[in-house]
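Take a look at this one chain, the form predicted on its own, written out in structure tokens.
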Amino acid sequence: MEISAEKIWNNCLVFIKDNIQQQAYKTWFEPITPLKITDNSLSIQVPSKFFYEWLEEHYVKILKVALTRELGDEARLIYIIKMENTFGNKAPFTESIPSSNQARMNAQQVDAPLQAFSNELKNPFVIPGIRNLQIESQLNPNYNFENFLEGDSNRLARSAGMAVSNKPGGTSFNPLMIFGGVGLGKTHLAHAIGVEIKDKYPDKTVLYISAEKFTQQYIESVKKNTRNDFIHFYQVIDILIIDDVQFFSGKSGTQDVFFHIFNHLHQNGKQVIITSDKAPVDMQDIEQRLLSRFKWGLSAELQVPDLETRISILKNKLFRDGVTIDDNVLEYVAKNIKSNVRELEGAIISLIAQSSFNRVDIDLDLAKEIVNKFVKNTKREVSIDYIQKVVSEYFQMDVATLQSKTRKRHIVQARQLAMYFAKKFTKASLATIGTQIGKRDHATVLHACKTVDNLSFTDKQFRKYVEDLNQKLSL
């Protein structure tokens, strides 16, 4: 009776599972698919070349024992690698590679395997031709914890960052994901963690890189056929900081290589820190296997700072710059620029510059002039509070009614529209939108957005509501 490849492989898995750790089994053996068996040769499909190389380097002995138990001393193993298609065709293509242990598993001569990792570390940050094995952290020392002021809006993220700095790779915050809207301090906090770690653990290799640059390096490594060197470089990092990871959206090749790098670092107790403008639950076109890993550690949100924190941020900046401004001027700026820290600091820099260039005192009149220009230039960045105000006025109700628990149809629809436009016009997470619009959860916001989309197609009057509000909020 002919034995199927699936039956042989399942028998092998039973043996392998008993002899390795559960996490390693899940990561490296569950994704494998048995394809066919020809004579004594079992062909298995693996997700990538890196996956094949890892199996050959770490698990070839146990694979040999397991396969020999099933197929005898003449057993052979062939990897079928599903290659990423970079030529515009939709269908993937495959490459067959015999195991590098074939000489021991089978006496006959076989083709050579893929070239193994080079012993020399090839640093993608080094200009070709200049030899430099030292990995520069790419950190900005000006972004540190000392000037990252704590407030209710960032307390969790800052505290988690401090914990990671004290014990990188040794806390449950691995990975640490920091997410929030534009200009709220994600990059600052990520650098601060790296700077603190370098100060406390000078022997550890820390690297900060934007997701965009990581992607560019990966594409370059594929073009130059140095993908293995690229992976090897990132595997030796002790603390890897990836900024704006939402940039990986839709880039399957980059996601695949980062998935394997992440697994290696995490399994070896190395720290991964990532930032994003969205919570994992809100990310689009990111593979589920990657999103699940983002959720392994802690996701900490940076929210818009309250008035007290905004004033403290301004005072801290002025102190560092050696400038003194009256408290009433500071308070006016802080009260009127609420959207993010970047704009807040930008306004105070403009205020100082205007005072210096025009040789006038920094007073309330000058502050009003600067703030008016700033608010005018940034009016397209709409806040959730502003959206609720516009929607409430449109439906002739107050904001408290909009946020209430009532199930009256016209109020529910107004609330759903507010949630829909908050998702459209702001960078806030679904959870943040729900919290600010009547203390709802992210699932309620998601349902609201889908309801608005559906009603826009089926209800002519409702479509008019959407068009009118869209026009008002886009002005």
Ligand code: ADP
Given for the second form:
Amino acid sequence: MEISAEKIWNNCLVFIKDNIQQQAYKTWFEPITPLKITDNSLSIQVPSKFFYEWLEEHYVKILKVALTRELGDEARLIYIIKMENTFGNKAPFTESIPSSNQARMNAQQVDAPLQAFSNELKNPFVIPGIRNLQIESQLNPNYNFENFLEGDSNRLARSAGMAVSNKPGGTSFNPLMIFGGVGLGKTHLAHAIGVEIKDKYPDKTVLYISAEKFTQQYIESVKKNTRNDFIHFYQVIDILIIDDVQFFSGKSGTQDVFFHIFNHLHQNGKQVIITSDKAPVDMQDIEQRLLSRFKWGLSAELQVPDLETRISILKNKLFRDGVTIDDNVLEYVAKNIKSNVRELEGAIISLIAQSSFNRVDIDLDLAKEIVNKFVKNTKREVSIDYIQKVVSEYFQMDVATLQSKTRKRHIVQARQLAMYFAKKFTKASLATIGTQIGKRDHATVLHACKTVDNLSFTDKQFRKYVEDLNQKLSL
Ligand code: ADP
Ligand code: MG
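Form predicted on its own done, so how does the form predicted together with the named molecule look?
The complete assembly is shown below, putting the previous chain first.
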């Protein structure tokens, strides 16, 4: 290392300190950390977006002079904005990120050539060069248009999404609201639009965020007194995708801040895409003024896909996974699982897993078995009663015997297994589990769980019980 970033920055600071008021120096320059120097670019870390804008607006000239003295005419300054400091979140934006991006995702980088800023800045949002603002988009590249299969159920939403991707902010579909039930592809389509825009317009700032995460960030920002930073951050985004806005229900603070961000973006021709599990008319506890905004653009529904679409979705998935399945098997699955795409995919995945696990062919019989379990399973909530029933059946006893006070070893074991699985598969407390399984107390349940753990280590036969039951209960 020839010259350290720290050294360069310290020299700049000496010069700056000499030329501005002490209070201003303390406020705006002391919190900066020099990070690195590459060629003639110095990277400095600033605590927030707002901070960056302030520096650009008030101190860009002096920064330029100071840096040029150190690095010559070609000097460049790169701001690194620490998002976690902005919102006070420990790990903001961690959703749906491939792990290879982990290192980058907490920072947005502003790569601002000093030249571009030498004029007085009036509106911080139209700074020339702001295009260089890079925000990790949080998009999942696996959710794209290519593998979002078209059908009657999604044609409108899909083509509106395409139109928006071609001309973000430039269609009357603003906002574009995608709504529909669970597992029908809202999240997938929302990502696909973002991915497509990023592909066509790499310079645009796209951000995907769940309404839940947005809410958390907002709450944090209020706590940390950085509400303005929060708003500023969202106002510079070109394409904002908010998933599951029904989550805003009853949260008036978040709705209020979103309303302002929305208006700002909309007025500036930025694209907003939202998804919801309900149509705007059916949304509850959402402020009227926000609902009316949602209705400005287009609301497009994702419906339950018809048989033909279900088949093509499955075929496509299998093709991409490199698996072949007989058409009649595939049709059987598609015919019998109709409520949503996520379940459809789930069924086919268990089918493949079962067949490779037990080394049997994927035939109609296996499909029937899986689909039966699947359909039953998705309707059933795993309850303590259900667990007792399965365990009793497995040991060929009735539930009353399992619950009885007897100390016969095999009955005690069955009871302990039931307790163990109740702990594993339900959210019930130890006390509740005890009460429901033969009126025992929580200490008994705790003891049962430990015993099962121990025995499955030491006793081969017992381990087999645990594995069998585990499979029965989790299928
Ligand atoms: P939602 O957000 O509406 O609950 P998702 O977008 O998470 O639903 O979709 C559930 C699953 O179904 C995802 O794996 C998604 O890829 C898949 N899926 C939904 N619709 C389609 C479609 N038209 N083509 C291909 N896959 C789809
Ligand atoms: Mg979703």
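These figures come from a predicted structure and were not determined experimentally. Take the two forms, find the largest set of C-alpha atoms that superpose within 1.5 Å, and that set is the rigid core. Residue numbers count along the first chain shown, from 1.
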Rigid core fit then residue 72 CA moved by 2 Å or more between the two forms: yes
Please determine whether the C-alpha atom of residue 405 is displaced by 2 Å or more between the two forms following superposition on the rigid core. yes
Cα of residue 423, core superposed, displaced between the two forms by (Å) 33.2
